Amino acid sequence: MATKTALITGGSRGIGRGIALELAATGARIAVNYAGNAAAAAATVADVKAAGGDGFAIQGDVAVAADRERLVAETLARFGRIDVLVNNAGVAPQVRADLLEAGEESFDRLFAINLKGPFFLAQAVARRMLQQERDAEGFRGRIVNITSISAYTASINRGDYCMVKAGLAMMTKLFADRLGNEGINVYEIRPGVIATDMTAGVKEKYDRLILEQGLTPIRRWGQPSDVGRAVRAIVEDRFPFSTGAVFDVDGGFHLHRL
């Protein structure tokens, strides 16, 4: 694991802080890119090389063409090869519409940074991996998109999360299809309730759901780390024979129960 490198996207806080941090008690080395929030990069940076790993904070919107292009440039200057993508950025509306209310501007700004940014960033790391030597085990990458449970649980007050959500699982499917047989393993880690910065402010709300009323089998919230587990159970190479699979880090909340 020490020679190996993950770019990370949204690294710096929250679900995207989990993985690095799993991923860093592995000795990987991990480039965490952050949008805006450069202390609390550097904070996981500097978290990363204490738990075992290095790494180096890199700047930048998904969104963005040029961007993309040097969030691959600089880690390939930094590190040489990438072993593992990790599509964890993403934003939640800023205003929860009905779907006969909401507009454009909100529709726009999450296509972009959920959806499009990671396709055309796993595009282009893809196309990196395919010019890489095969590891050990066989494998030139592994791409890993965070999706939500969101994916296939319909909010009609903010459709547009939903949409981008179910989006990127299918892309999963797609570049795992077509990567398949070019020793790269894509995979869709679909998280629950997790105790982000992006929950905070529905705490309250999902206290009374989990704890009290039972929403999910396993009654607590969800952690970064517990993604991060999941994430680093697919680097250390633990689904050799499979791509395309979705892992629900959910407690259970995916099951249909009366």
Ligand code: NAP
The other form holds:
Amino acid sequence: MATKTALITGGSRGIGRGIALELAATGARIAVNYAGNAAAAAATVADVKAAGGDGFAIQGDVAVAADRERLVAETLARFGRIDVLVNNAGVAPQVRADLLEAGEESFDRLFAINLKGPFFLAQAVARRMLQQERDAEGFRGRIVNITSISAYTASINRGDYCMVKAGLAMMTKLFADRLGNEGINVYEIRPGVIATDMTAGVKEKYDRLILEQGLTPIRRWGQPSDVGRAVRAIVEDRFPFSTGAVFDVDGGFHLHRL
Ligand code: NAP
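Having seen the form predicted on its own, can you show the form predicted in complex with the ligand?
Below is the entire complex, every chain and molecule, led by the chain shown above.
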């Protein structure tokens, strides 16, 4: 596989970092985006280099148009092309509120970061990918959207999060359709419960649900590397005739069981 270049939003910590480290093992060159945690981003870049890849850290809020433009421009300035966009950056609601109490502030924040940002970043990167040469197999680029089991699981104390993830799932289908004949495949990865800073505050609850009550057939927490390995398979082009595909990286959470 030729060395790929990737822009990973929210690559500094958690799942994004796990993706960066897996791609680094393929020799990838990676733009590690972060929102505010420069130290975490620098540590990820150092680990990417140690794992055999290359990269740089780049601050930018995906909810802000000028930041998105800068992310694309700087990645191109460094690497000359963008082979892979991973729309990973995302936030959970700061306060979990019942559907009948939920406020507009949280709604607007989640829609801006988790859906509007990925949409317009995918749009900007796709436009650029369309100008890139295809390789011998017709590859121009790949776009990967990190959604969640919340895309189809109702949690009435964080409806905003569920709605944006459902929107991101539809966004995957839309871009997959639009770009399918252009050498740009688009994929959705739906992680289950993954051990990151995002889930640190609910550790005991999920320890109980997963380890004692068997919430998932595979009775363990997911790790960032579980998601990273799925993205790596996509970047290594293991699914060239698949687009719009959904990968459940969730220990079997999505199964209906009786
Ligand atoms: P995390 O540990 O909280 O890390 C979030 C990452 O996103 C950080 O790198 C953070 O940068 C970055 N970020 C936050 N807001 C941003 C913004 N406005 N612009 C750019 N970057 C921003 O979260 P995670 O658990 O790894 O989650 C990553 C993705 O997976 C999210 O989309 C989340 O919804 C999804 N997901 C997570 C789980 C789970 O169980 N953890 C399950 C399903 C789906 P800084 O380091 O600078 O703060």
